[in-house]
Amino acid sequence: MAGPGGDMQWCFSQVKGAIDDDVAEEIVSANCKSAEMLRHHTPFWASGTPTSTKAPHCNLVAHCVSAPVGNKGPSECAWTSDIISTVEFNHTGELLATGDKGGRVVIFQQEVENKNLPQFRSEYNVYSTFQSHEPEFDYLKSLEIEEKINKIRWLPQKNAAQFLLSTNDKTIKLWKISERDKRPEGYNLKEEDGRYRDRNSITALRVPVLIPMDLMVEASPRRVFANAHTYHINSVSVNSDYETYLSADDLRINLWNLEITDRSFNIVDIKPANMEELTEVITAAEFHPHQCNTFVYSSSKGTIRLCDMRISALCDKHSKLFEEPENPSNRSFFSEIISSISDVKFSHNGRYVMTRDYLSVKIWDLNMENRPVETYQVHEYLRSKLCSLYENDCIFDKFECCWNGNDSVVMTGSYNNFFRMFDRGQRRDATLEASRENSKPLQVLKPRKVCTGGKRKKDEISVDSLDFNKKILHTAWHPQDNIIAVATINNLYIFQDKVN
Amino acid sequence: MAGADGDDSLYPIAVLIDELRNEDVQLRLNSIKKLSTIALALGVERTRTELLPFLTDTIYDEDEVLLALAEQLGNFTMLVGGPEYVHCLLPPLESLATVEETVVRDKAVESLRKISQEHSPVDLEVHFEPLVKRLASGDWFTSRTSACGLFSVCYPRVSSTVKAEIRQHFRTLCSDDTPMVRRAAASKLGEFAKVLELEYVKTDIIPLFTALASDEQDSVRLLAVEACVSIATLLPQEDLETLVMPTLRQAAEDKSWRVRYMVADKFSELQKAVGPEITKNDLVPAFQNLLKDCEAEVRAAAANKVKEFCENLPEDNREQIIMSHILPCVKELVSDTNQHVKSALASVIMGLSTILGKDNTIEHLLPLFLTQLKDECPEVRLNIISNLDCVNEVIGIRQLSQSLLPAIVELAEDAKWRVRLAIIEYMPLLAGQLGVEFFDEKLNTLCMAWLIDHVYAIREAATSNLTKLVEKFGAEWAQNTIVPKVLGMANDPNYLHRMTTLFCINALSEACGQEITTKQMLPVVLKMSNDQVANVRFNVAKSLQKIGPVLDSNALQTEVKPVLEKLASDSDMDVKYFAQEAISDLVWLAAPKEMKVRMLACFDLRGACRAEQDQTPDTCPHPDCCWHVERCRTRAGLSLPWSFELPQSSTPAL
């Protein structure tokens, strides 16, 4: 059966992580007693060292085996800190960054040698791992500040080094990832091994020389943008002017200059004078990909507001409001919860905005405010199960969505480790699964089908047997190529289209 | 040169070179700042062949190190062998011009501009111009932005074919894909235009200017406004209308408030550049629109320019333009909804009185001043008060004093301490304007009340305010009005108020002179050394240290010394510490000059001697190093810590 894009089929490429994945959070935290233990170990989904280059297909094995045993609890528990919280390709797609609950950022690099071999081009290996955020404590408010990375955004490349913004709930950091392949050699006062020389033996001055060394990747924090958000930061977006970015929390959006850390401008503030009148919060915000003055933000009420920064310094008044009137026949207790938008993304060409709410993906044309031009049901079969999803809190899951390189296909995640693709031109969709079972190299992913009542056909999965602990919240699509990264709870799967 | 002087002179240089790659950023920075010393020791040949290649590859370093390096290299011409070899400095500066930190790049460009002047015309074409081209066609926008700043320095000194190439490169950068580069080009457009021949200004610059001024990104457009000023000054008056004005008009009405803000912000410069005729016909209405703009930021920027704009209007019909066009807008701004706009206006509005003269001021401006003095926002009132001097000259302050006093009193008692702080700062100015009589009558009580404010910052400001008042009104006035009140507080039950006495004495002793200090203040201070609160006692020690230089040596010996010695054996640790500090400071004051010289000498070599910290004093090769000075210090019997002002920031590890 064909996948989206007509004859495009997806095959497995890699998985980063351990075999005993998909452990629900509750179990995890029960098994790992010491909170201190949860931090400061290499996330094992990133522990595959770039040593397996000669046998790329064996990566899976390599990753599983090389997961440090000592890092796992006695009962092989997964670490909560390993739960992937964001996935993002850089602008060329050569690098793929992931953030996790433990405050770490792991960057994967496309294997250079294989880039020109179509069937192996999606091999990514660990390039750099660093601790971006540490847990903190706000003494004034008696609040713990989690180290979890909420968002990562790459900056347009400005020189040989790469830069990214990573944020937790409160603090945004600008990181530089650079390579070094030379080191200085030669001291006057000591030998290379550190022994001091006799002072009297110095008869001539030596200037150090640089000699080649093994490539070293360094991540260094360049700027820390702190103390500007009272609420939790949910989005960071870099402006197309290469100079500013925005950060959004539940009630406010701030505008920063990338070079200035002690000042930011508040551009949106929806905090009512009386907090009891609070009816909606900001859930996501993003800059337009080309127009430096335009940004959108979405709300928990299912609306999207487009603001123009040219009109006024404060963008409290929006220029456009995208909102679809609710279908009264679907009205229920859960209507408001499921209409909350969990992610908003501009298409690459800047004409459309995609939003994800609990059950659907909608695509809006910037020129039409009253309804979306396209609506795709992600897992409509869950509508009957909203009650139990409310009870186990799954209804508050924040699914993200992404566009492919030419805006013709969109992708988003679902439960049971399923993810969905919608081909906009051909009006086709597919359900695929990220799982260990079909993770043989280059194995083609079989489309999955969920049966909704009635007789279950072969290969179909019943709604009742879906595992709600296995969810795919974060996905990313290579900016040009058909390579996708899909994060399950603590595994990162990389798939590519089938090469004939 | 190297090695000729024997080992001893090589050693400090060897340390400096090694510290170029020390793990401690501060040490690397120190070494980089002494790069000229290293180069001098190495000689020009080795500087060129060894040091510069090493520096070219150090771009991995921290920003502050790179910044220092970029700056140093701008002054390196002599150290590489003079103008003949100046091109050797290009490779390290080229790599610095591509780093991601803007400050470093800017500094590298600045240094490149500097050394470009030291290139011979031939070298400029052989070495410098190719570098500019490389940067201008670099892969990353960082190098292209750096290139923008270099065109104008090499253009005037190259042949006409190369000139054509340079113009072509600049054109390309003006339409670069990345807004960063277009912004850099836009901000250098005016500067580049200045070095171009007039015909090329018209054929090349004007189209670029027009294009940048209608760029899709407003961050680029707003920079074109700045270029507009320089370009307008270059062109003959008759061309302005066709070549510049359409763009300027468009900018003043731009959709984006940031562009209009920029026009407002640059208004005085624009006004001077386009001349009186265009000002009258075009800029006056444009300025009116900016004063009425819908965005408060723009109104505030325009309001800031009201005085300058009016000042620069052609004199023949200045008054008429102001009265019929500007003043109506100003009147509206006085009751603007945005406080930033009002306070921007308040900071300049007083200046209009000198332009309009006495009668107009009384009739039209005075009501506005009075309204602003009653404004709900304290910043507006403060701005009016801080500019009183302009009005004083024109109509005399008496016209205002009726409304002034309540405004001052209200600010003086404002619940926000920052507001109180701000008005304190204007007290000396007010005192000068209002005269001593008015001051004694109405304001003196306020000044004394601040001394017992419950916020420390206010008490502190009140103290320095007293100093300024004494400087203005003289020591006699101080003796009669201030000193008794200040000294009276020494018996206050609240120890914070007793300390305020000490702080005031610290501040006033110099202004009041030896007589008052010795006769009136010193006894009070000495008496307070018996205070039961330790904080007061150690502040006594600090005060004695402070007023010591004002006292005569007799008083120091017979009165201060016994008290300090007593405090030095106080039961409280801090009191002891500060008493010892004071003693050693006063001892330093009395120390013979020769010893002071030796003490200070060691700090100049500190950079080189730091490596010795893990060694014993006996093995240190420098007779003047801190270890040796420490030993002579001990021998001289100065066993107390020294605390004199050091030539460098930190004291040595002892």
Second form
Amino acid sequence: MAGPGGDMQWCFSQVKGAIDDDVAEEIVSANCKSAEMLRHHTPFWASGTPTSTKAPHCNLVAHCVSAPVGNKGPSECAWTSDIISTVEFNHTGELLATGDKGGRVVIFQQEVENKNLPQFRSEYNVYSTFQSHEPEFDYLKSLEIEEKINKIRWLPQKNAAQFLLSTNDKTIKLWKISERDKRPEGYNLKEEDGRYRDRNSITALRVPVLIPMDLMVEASPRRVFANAHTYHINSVSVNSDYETYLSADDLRINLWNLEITDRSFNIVDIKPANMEELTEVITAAEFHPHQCNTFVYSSSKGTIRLCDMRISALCDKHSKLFEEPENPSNRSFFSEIISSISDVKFSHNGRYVMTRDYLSVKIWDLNMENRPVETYQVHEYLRSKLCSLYENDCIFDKFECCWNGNDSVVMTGSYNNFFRMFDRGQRRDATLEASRENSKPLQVLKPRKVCTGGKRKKDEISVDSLDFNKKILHTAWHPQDNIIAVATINNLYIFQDKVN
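The form predicted on its own is what I want next, because the block you gave corresponds to the form predicted together with the partner chain; please supply it.
Chain only, nothing else included.
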């Protein structure tokens, strides 16, 4: 795949969260006996001592694996709660948030490499870890509500603190992330340990002072948005007015004000009067990056609907419908399943919409509804394997996709810990692998190729040898730099270009 300076390559530069396999298995074996510990332990991928190596200057646009965070393989004994379920950069790229099935949020901060040159940054280190959601039980419906974090969305920074939205299946929370390096001392009405003083013993007034202390990062819930979704929440998107956001479940989309928690407005409702007539569900939704009245949502039928909130309060009637007619030659029992859209993303300029279905990534121009302007096959070689993928439920995997900072390259995940990149301008693509075997400092990742039949070359891997338990579902791209994050089960890899 071509970049500004030639072929884009990737190499390893840093590792975090290194835990010896035998030690980790002993820890897991000991702690799995306690359900409370299982929920609140520090995840493998947020622990360990980071190592730093600076990548030398290179004429090629090369990228480095900045960090695989955690190193427990999917076949090894590891906590299910450690599985990463979402990855998201903030608007500047300085912070990277991850959520997992245990309801935890781990935030990584990009360190300044040289204080005199703050524009030069190096590795991401753990900044804050907190428990966002707890498991709950709905007694009216006899339904367990998982603590798994489905989505994380950052709000633009307006002061010294950072804010983010995190959601599980039912409840959305607004978190404030703030730093504190001073503590007050010298209260009049209470002692230093917090106990209140006897007022009769107070003979003089003191002026409280701020005493320096070690830096402490605090995460506090500022708002809790609950009881608005009957079905599982699959999407959260912050509006460009930064006052409202939407949340979507299988059948409805709600509009919230960030300051109001006790009510929301239902803007899309596709639930039929008779549930037996249900033919499709909402799979993803997102606001337009610049037009606060416009949003899109995708469905399990492979359609994308563009809605304008200026037309009516309830946007059941879409403004535009993006749908590609199915090729009759590809029609099969699995057609409806693989056409379901798992992710939808606006480009940064707002002109295009990218969608990901099971086998491909499609780019749609908002001015053309009848077909996508670009289609990229992610793993077409799996079309002959759909029957076995259906039997092991892999066909229902939901892959995410993302744009780079200038919308020239798109990225998405695949199986065998492969991830795919497509250069829109050069019409070139690359298949790369995130694995611990390629974790040597500055080691350039070689493009991988999958052999579908015939004689297999030395560097190729047979389609029959692919490991479907190893998959990259969640990806994120730094909004300004060539830095990406990909999650492989309970490992987080960060890649950055060698030139920078």
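Residue numbers count along the first chain shown, from 1. Think of the rigid core as the biggest set of C-alphas that the two forms share within 1.5 Å after superposition. Quantities reported herein were computed from a predicted structural model and do not represent experimental measurements.
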_If I superpose the two forms on their rigid core, does the C-alpha of residue 221 end up displaced by 2 Å or more between these two forms?_
no
Could you tell me whether the Cα atom of residue 272 shifts by at least 2 Å between these two forms after core superposition?
no
